[in-house]
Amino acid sequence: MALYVVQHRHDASSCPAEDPDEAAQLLNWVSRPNAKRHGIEIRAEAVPIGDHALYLILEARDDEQVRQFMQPFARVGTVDIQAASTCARVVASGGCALPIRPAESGVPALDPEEACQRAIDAGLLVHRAHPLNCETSIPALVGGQVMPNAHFYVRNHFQLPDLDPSTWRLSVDGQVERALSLNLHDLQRLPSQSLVVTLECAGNGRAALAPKTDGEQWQLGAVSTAEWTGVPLVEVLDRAGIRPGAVDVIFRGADTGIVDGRDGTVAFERSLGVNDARGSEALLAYAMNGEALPLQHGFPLRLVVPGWYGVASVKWLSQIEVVQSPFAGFFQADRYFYEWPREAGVVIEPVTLQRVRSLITEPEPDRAVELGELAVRGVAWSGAAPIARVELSVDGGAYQEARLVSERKRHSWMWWEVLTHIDRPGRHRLQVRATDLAGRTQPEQPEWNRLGYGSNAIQSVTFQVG
């Protein structure tokens, strides 16, 4: 089905609406039930007052079908038919007159317009329509331990694969004693586990860095928590049997595309050292919050690595390869590492565990609140260790310790709250910082690095009282 904008005009001297019988006939003809009988879907209609015109947005097979349907209006005036698009499709294609770029591999992919529209309808903040990248609005974090699937932030580097679960397979090969080929049913028959895990994009908070760095300019909403269900990674690795001398385990997704500095298409792939792969509590997840894994989050299978930045949790997982030398793929060697300028030279470290961070979810920035008692709430998490404490400062004053509301968990955020008192009207500022049980705390200012990762500075929220 294609989208069309239809304009009908007629002379004021022969307005069909002035004839009750003719007006009723045209009204019945352009009704949605009648349009459906003709294979047409009416998306919207409008008549500008006093303009003697009708505008329709229609879905139809082709323009000839629209032309035939609009014949009753053509007999009393003119009909202009224009092929149309949607805002989501235009932005996904990169311009009003450009077609959407086809997928850069032979893997079927979800239409970018559909993927983008789903995100918009869910209330996500779209940073890029193609490939789709969206963050969760901070107010949406309020209300529960886990984030509903539709509101969970989305991070992609390529188009979203639309895989057929009946033909999909996970291969496990390389330096293993027994190569495996597992379908979804095979995995669901293996011992399973559910973990509540917070995933955060390594670039979360990048927009606060100065000078600006390349990459999506995430605010603070590239983070969400879900309950993931699947097979412990170690279960599959043990069944395959890792050979002595193996160094890395590569996780390869079905999403592929073109990247700077590499020839041809590359897959999204990341690795863990053998010891990390075995000791990380990673899951091969096929369910999210009690439902089948959504397509935008890696259906039919994704890796979930608790405590690590989201880049490690490869989506649309299609292959696990055990290798004897350190992996140097694009998303391992060319991206997702810290690069700091130091007096002794450039220092480089890989992006691994999430840095400690806290967010204020209430009150919202720039909102008006009443004078007197104020409840301040939010979430805090860390990949290195559970949260030890959260502290709040009002208008630059001394930090006061928050009450930790939810149960302290190793791999997911926890809720906190502070009851404070605002005794004067005007603008006020809140600052929040978290410290984990490993002794790591948030810095006052974001730590700049060339690729803009791990920015976890203390958050400030301003609001108005009175």
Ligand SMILES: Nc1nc2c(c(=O)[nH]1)N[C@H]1C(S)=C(S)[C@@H](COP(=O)(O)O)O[C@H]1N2
Second form
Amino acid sequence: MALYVVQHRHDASSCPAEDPDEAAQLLNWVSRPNAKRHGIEIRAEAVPIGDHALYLILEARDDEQVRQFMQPFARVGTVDIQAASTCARVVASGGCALPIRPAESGVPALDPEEACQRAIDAGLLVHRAHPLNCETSIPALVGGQVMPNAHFYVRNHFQLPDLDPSTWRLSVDGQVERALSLNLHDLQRLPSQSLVVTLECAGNGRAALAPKTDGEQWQLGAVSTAEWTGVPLVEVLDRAGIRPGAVDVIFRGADTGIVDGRDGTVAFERSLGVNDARGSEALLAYAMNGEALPLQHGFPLRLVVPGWYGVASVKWLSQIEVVQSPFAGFFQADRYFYEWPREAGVVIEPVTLQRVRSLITEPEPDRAVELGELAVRGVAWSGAAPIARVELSVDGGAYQEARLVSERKRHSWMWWEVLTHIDRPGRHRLQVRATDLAGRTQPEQPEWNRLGYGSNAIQSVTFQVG
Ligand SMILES: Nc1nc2c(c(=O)[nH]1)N[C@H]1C(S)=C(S)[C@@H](COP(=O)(O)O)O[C@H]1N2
Ligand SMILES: [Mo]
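Got the form predicted on its own; could you also share the form predicted in complex with this ligand?
All chains and molecules follow, beginning with the one already shown.
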């Protein structure tokens, strides 16, 4: 089906709507059920006030089908039919009237227009349509411990592979005693585990950095929590048997593309040291919140590394390769490291565990709030250690401790709340600061680094009372 915009015009002197019989006939003709009988889906219709015109937005097989359907209108005036596209398509293709760029690799990919449209329909804030990158709307966080799958932020570097689960295999090879080739069914028969894990993009909060750095300008919504179910990574590594002398375990996604500074196409691939691969409670996840892993989150299988920034959690996993020397793939050697400008010189540090952070989900920024009691709620997490406390400051006053309300789960954000009182109309400001049991807390200002990672400054929300 294709999208069309149709315009019908007639003379004021022969307006068919002024004849009750003819008007009713035409009205019935453009009803949705009648259009459907002609194989046409009407999406919207409108008549500009004071104008003798009708606009239709409809879906049809081709323009000939539209022309046939519009005949009753052609008899009383003119009919213009124009092929159209959705806004999502225009943005995904990079401009009006541009074709969608083909995938840079041979892997079948989800139609970028469809991927983008789904995200918009789910209320996500789109940062880039191709490859699809979108953040969760913070007010949508209100409620349960996990985010519904459709509202979970989406971070991609390339097109989204549309893998066929009947032919897909996970290969485990390199420095192992027994190379493995597992299908989804094999994995589902291995011992399984479910973990509630918060994933956060290392670039979350980047938009707060000054001067601005390259990379997606994430606000605060590149974070979400889900219950992931799958096989503990160690189960698979033990079955393959890591050989002595192995150093790194590489996780390779099926998505590939072109990146700055490297020749040819590269896959999305990341490594973990053998100790981290074995000790981080990582899961090979095939389900998310009790449903099969959605395509945009890595169907049919992804790695989930609890506590680490999201980049470690490789989606569309196709290969695990154990190697004898440190891996220097693009997504760890050229990106995803901190480059701290320190007095003694630049300090380089890999991006690993999520830095401690809290978010205010309620009240929403710039919302009108009533005078009196005010419930302030939000989430807090840290990859390094459990949350020790969350504190709130109102209008720059002393920090008061929030109540941690949700059950403690080692790798999940926690909900907190403070019941406070606002007794003066006007604009007010809330600031929230989390501290973890490792003694780490959030800085007043984000710590600038060249690639803009780990920006975890204290969040400030202003709102209006009265
Ligand atoms: N194969 C593959 N895995 C990937 C990525 C990617 O582009 N390709 N992006 C990573 C990054 S940077 C993040 S933050 C998380 C995002 O996971 P999500 O899209 O399920 O929220 O996936 C990680 N895994
Ligand atoms: Mo990320």
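Residue numbers count along the first chain shown, from 1. Only the largest set of C-alpha atoms that superpose within 1.5 Å between the two forms is called the rigid core. Just so you know, these numbers come straight off a predicted model, no measurement behind them.
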Checklist entry - Is Gln400 one of the residues whose C-alpha moves 2 Å or more between these two forms after the core fit? => result no
Checklist entry - So with the core overlaid, does the Cα of Leu26 end up 2 Å or more away between these two forms? => result yes
Checklist entry - Comparing between these two forms on the rigid core: C-alpha of Val461 shifted by 2 Å or more? => result no
Item to check | Rigid core fit between these two forms: Cα deviation of Ser14 in angstrom | outcome: 4.3
